[in-house]
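Listed next as structure tokens is one chain, alone, in the form predicted on its own.
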Amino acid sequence: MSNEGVIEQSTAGLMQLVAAGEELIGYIYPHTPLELFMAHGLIPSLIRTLPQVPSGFEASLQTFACSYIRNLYSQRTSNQMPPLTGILFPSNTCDSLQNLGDIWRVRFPEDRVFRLTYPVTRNIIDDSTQRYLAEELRLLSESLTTIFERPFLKESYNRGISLVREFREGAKFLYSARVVNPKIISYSDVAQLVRVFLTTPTAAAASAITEAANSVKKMVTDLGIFENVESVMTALVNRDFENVQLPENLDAPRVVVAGGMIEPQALGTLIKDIPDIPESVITLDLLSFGFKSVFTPPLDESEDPFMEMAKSLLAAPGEPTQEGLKHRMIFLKDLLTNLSIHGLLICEQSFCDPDQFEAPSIERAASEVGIKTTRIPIDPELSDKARIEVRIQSFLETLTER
């Protein structure tokens, strides 16, 4: 299915939820506590960029606003967003996102705008950081109770935990199976399943991922590589690759895609459209709405809800920031070395300062372990699609030659 087709499917799913009387609350940042919204009887829906929406509004946005921010703002001004009862903006993530929330409040005063402030040192997990974020989550919960008159219900919270856990367990297995054999299920199919759940996190969306994972489990069992897949999944969860076992005679080349808030489905479609390049060259992505959303740790129902959500968010794979850079680069080098990777595509959201900060470090880390890289600037509209395709094709051809 094309990227546009998936968008239409997600939009149709949202409209069905609204028609059924559900209230949607939009979120932008990948590390958002979905279970918290579900505990209040709300449906969290990831607000994504739309390729058919032109960016603009230079008179309304700061000069440092990236293409991602401009696309989101354009969606709202042109009334192309789904009917949301509220929208959550993050603080302490990047200047563009934080300022967009401020502008949104002024430009659209009729919208219910919420904000969740993350700790500055969010990649360092200690008691004080956890307590800080837990208190921020508690305050957000109180705001939801007051504004929507929907209290935090433990039963709804537990159902949310179960639903998100089902999604992540199935998606983690699919990701890990593709590392062992990228042909077992296409990258676009996995990206589509993840996208649909994050946009419409329903039981049906979670079941679709579970069914796909069960089908893949049967295939890898028949191929005799089930233990290989489990060893990869354990390594990715624990970020320890000491016991990874890959089968011999892996297809080549094997490519990892690194980056931030790049749309995985759009990337998969982009690769698929390049002549003579199989989509299976993508072995793994490390993107915000892919790997980083999937490999966020699960919650424990028996512990304090707000502390559990804080611990999970803080332990999730980190976004491009100076804090935690060293640990992310160590993880990257271990991953590239132990998963037999040949090349690294570094995707950068156009004019995104965090992405451009991280990219040189990723290049250097890959070079230190002998992995060839290329940097691909991408905007949500894929306005320079032909040039991007040529650059990716040339890069993959050099890997094939090697």
Second form
Amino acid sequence: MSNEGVIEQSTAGLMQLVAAGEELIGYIYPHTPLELFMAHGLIPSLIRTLPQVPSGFEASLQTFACSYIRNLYSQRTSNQMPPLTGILFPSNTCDSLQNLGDIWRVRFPEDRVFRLTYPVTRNIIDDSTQRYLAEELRLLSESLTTIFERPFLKESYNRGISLVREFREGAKFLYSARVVNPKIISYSDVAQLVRVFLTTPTAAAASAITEAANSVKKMVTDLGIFENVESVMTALVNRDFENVQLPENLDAPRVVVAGGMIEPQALGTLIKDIPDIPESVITLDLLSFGFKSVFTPPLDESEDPFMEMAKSLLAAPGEPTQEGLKHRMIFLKDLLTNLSIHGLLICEQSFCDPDQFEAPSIERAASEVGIKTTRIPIDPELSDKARIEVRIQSFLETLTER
Amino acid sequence: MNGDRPSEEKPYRRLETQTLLQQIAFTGGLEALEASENGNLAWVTSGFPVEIPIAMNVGVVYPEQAGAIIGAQKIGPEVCSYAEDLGYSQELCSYARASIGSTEKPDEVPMGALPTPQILLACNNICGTVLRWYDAIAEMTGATVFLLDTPPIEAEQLPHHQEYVRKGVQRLIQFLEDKFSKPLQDERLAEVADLSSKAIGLWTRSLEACQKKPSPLNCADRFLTMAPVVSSRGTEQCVDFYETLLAEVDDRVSEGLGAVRDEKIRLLWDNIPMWYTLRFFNLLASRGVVFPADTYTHAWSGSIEGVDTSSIIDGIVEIYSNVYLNKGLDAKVDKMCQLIKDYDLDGFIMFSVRSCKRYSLGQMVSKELVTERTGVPGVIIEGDMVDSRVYNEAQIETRVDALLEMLM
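Go ahead and give the structure of the form predicted in complex with the partner chain, now that the form predicted on its own is out.
Whole complex next, starting from this chain.
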């Protein structure tokens, strides 16, 4: 299914939920506590960028605003957003999203705008970041209770934990299976399953992932590579590749996609549209709405909910908006080396500080372990699609010449 | 305007105090070099609580100030291009690019390349970019980055925010003590905090003197004389400098002398200036335009209260969390409206800095709100602080002319 097709499918799913009386809270940042909204009886829905959206940002945002926030803003001005009861903006992640939240409040006073402020500090020995975020989550929860008159219900919270866990368990397995055999399920299919869940996190969406994972489990068992897949999954969860076991004679080339808030589904469609390039060249993505969302650790129902959610969000794979460049580059080098990767596509959105600052470090890290890279400037509208395709095609050709 | 005319014929008055800046910069440069050679130099962001490293006798330098110097020398595009050659996009902060570029090719940047740091102290109360910028410098130099995280504040600083930042300040002290094997002395911190407060107090009085008509200082005066309060607050020489500045400002006020000889229009400036063409302000001076206030130099006006280490840390937690750029759009609009009222301003110019998103995104909305609340008109002009490649002089002139026509 094309990116547009998936968007239509997700939108249709959302409309069904709304028609059934559900209330949606839109969110933008990948590391959002889905379980918190579910605990309040609300449905968190990831607001995605749209490839075809009429421009409508000019009266409020300068042209040097990042392409991501321009797209979101244009969606709102052209009434292309789903019917949201509220919208959650992240704070302390990047300057563009920070300021967009302020602008949104002024321009759309009828919207219920919430904010969750994240700590940037990482890798410290005390628990101050967790305590800070836990309190932010508690305050957000209080706001939800007051504004919607929907209290935090432990039962709903536990159901939310189960649902998100089911999604992540299935998606983690699919991601890991593709590392071992990228042909076992297409990248687009996995991206679509993940996207549908993040847009409409329902039992049906989680079950679809479970079914796909069960089907892939059977295939990998039949192929005798189940243990390989498990070793990869353990490595990706623990970010320790020491015990990874990959089968011999892997198909080449094997490519990883790095970047931030790039739409995995759009990327999958892009690769699929390039002639003579099999989609299976993508072995793994490290994107915010892909790998980083999927490999966020689960919650423990028996612990304090706010502290648990804070711990989980802060233990997710790192973003360039956070401290820890050195750790991220060590992880990247380990991953590239131990997963037999041949090339790295580095996606960066125009005027995106985090993407554009991290890209040169990623290039250097990959180069240090002998991995070829190419940088792909990309925007949600894929306005430079033809040139991007040629660039990716040329890059893949250089990999096959090795 | 003829730039060769004698000073007394120029439409603006040159500040005598400015001559001291060269000496301060020269001394500061030598001290930084010595600190670097002694393994004791920190690069520090402008919003960092510098009182702590200064109290621990750590040498400090400011890459943002170095960026301003690179801009003023009109070599911004060239130095930024060294960073671009390393893969850093031209869309990124030009202070950062100038810093990365001058670190890459220090010999090409005799004024503006900073001595090699041992540590990099970043506080994200001015923007999120500083962490990524310092991470890049860390990769180039091997210096360790310490981030003091001060999450943006919406309305007021809540207890958990205070506690989180306080923990960060305590970690900073521990980090410096471990790194340089010397403890923070309570008496020395109190002394430095006191000197910092004195300097900021003097600076604030100089700024507030611009409420008088004619204004004793113009924008360019303040952009130049803000350097010590950014780079050496907490030192004796900083206090000395601002005592001299305030004396000159007071003299001007008592004698009725304005920074602009024939003051006709009083405007507010928003954002960092274009360092490569501060002449912009002098050209406007020839038309009687003065800028008695701006949002940039007013950002350094919070002084630390406190008598012992614990209360000084409390003061640091409050002051450095509540800086102008760490607050939301409402607070920025409030501040601009207040400045327009207090300084009796006729209009405002917002400089939209393409590579500074924290300061600039939101200006289109702020402009409308400020005009709505104050009734004074404003205009947005676009360019960059260091990188003159994106500065279109003719376009800016047209926009400013349109504003002035409304006010004349």
